[in-house]
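Consider the single chain below, provided in structure tokens and representing the form predicted on its own.
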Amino acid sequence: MEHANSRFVTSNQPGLHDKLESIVQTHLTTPFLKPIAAHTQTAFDEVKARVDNFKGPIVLDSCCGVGESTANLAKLHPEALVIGIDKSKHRLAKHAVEYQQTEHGQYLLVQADLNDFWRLVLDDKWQISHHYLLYPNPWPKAKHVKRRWHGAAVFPYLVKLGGILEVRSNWSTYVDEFAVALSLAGHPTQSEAYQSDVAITPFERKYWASGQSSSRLVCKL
């Protein structure tokens, strides 16, 4: 194997958050009320119009990156149509230089706020086969909490939209408390060692080369 030089995630917080409970139920049981951005709403608009004339399965690739994963994953799911989504112009500008594929799948790229367009997908009543969120910002200090997705506000929404939910993280207790979090939502599930011979992001190949592991989760909501 290559060898890389990305860092291991390190932490103030020894173990589960102890705040974790108490944050995951009180997002359970109070409506999310940010208003929708209006870019978010013009993409989600966009992505539609596609959605509505598609007749397959759809399936999700949250903080997709620079979408290489979004296009391994049509590959994988070529009966679907794959949006990946992520928040970064920059980050998504990169695909066609560098990571586009197209011999295999259908996919397309979304730059919008998943704190709005998990929602706006949720209100339109997409039926969504699979949700991948692969590597998201972890955000490891304890006081940032509430920054990762599974102790958000929007957690309740990201649960609603179904389907069958894989998250990834080269930081374990980033998964055990996603797994936490949805067993408090009614979806009882745990974390796991995963490993894999093709890595279908860069930074899980990047993890991997530099000899981290990663944890994932499986959990059909």
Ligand SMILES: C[S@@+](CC[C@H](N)C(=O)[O-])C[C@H]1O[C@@H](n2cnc3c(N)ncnc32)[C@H](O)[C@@H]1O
Second form
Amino acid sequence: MEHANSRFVTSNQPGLHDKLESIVQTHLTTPFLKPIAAHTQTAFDEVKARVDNFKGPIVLDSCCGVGESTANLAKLHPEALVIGIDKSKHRLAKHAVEYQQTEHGQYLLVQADLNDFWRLVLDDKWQISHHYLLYPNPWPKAKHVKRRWHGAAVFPYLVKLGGILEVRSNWSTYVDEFAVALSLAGHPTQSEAYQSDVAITPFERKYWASGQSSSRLVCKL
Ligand SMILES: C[S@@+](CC[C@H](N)C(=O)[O-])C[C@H]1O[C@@H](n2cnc3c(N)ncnc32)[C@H](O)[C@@H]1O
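Given the form predicted on its own, state the structure of the form predicted in complex with the ligand.
All chains and molecules follow, beginning with the one already shown.
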């Protein structure tokens, strides 16, 4: 089977990162002022035109990869406009023709850096009903904790986007840490084991096919 040998995440962290709380607290009290990259601004402006003309709820599928989850989420939220965002042109280009717009909901894919895109969405006051963050890169080495979304400077902006946030990972520590970070941001939440008969992303499918399990959190922001 093509994807059945995915490696388990290994980390030099025995549990939650020991600096997690101080990192998150710093970000919660410090504005993230890095300038917005021109390519993400352009991508945002194009999507904004669609969003401004759309009368229903907006769903974000952040780190959508090839966009399989985006198409699946559009079926789950047929009344919404689902927006899949990923920085990888290569991954987005693999989005199969079979996923293209069907009668099952509507969605679009955007190539953008979420460090910038989320800040633009917040500034433009989009009404987000659901926000999915499925299998983000775990960055399991302790020294890379600030590359995890909950350890990143943009984390407070992600929280302020609102909606029902769902995070899934095959590394339970990632979700446990994310839950702690959300609690520090005023949104107490718990991680839980997650399984389903149907995988909705390629990474989810390959992890499950290799005998790995998923953790998730669902938090109303
Ligand atoms: C492990 S893959 C998971 C993809 C998909 N969610 C899935 O489950 O199949 C993580 C994705 O996050 C994207 N990514 C990482 N950092 C990003 C950033 N700053 N902005 C946008 N996408 C990013 C990568 O390009 C990659 O496609």
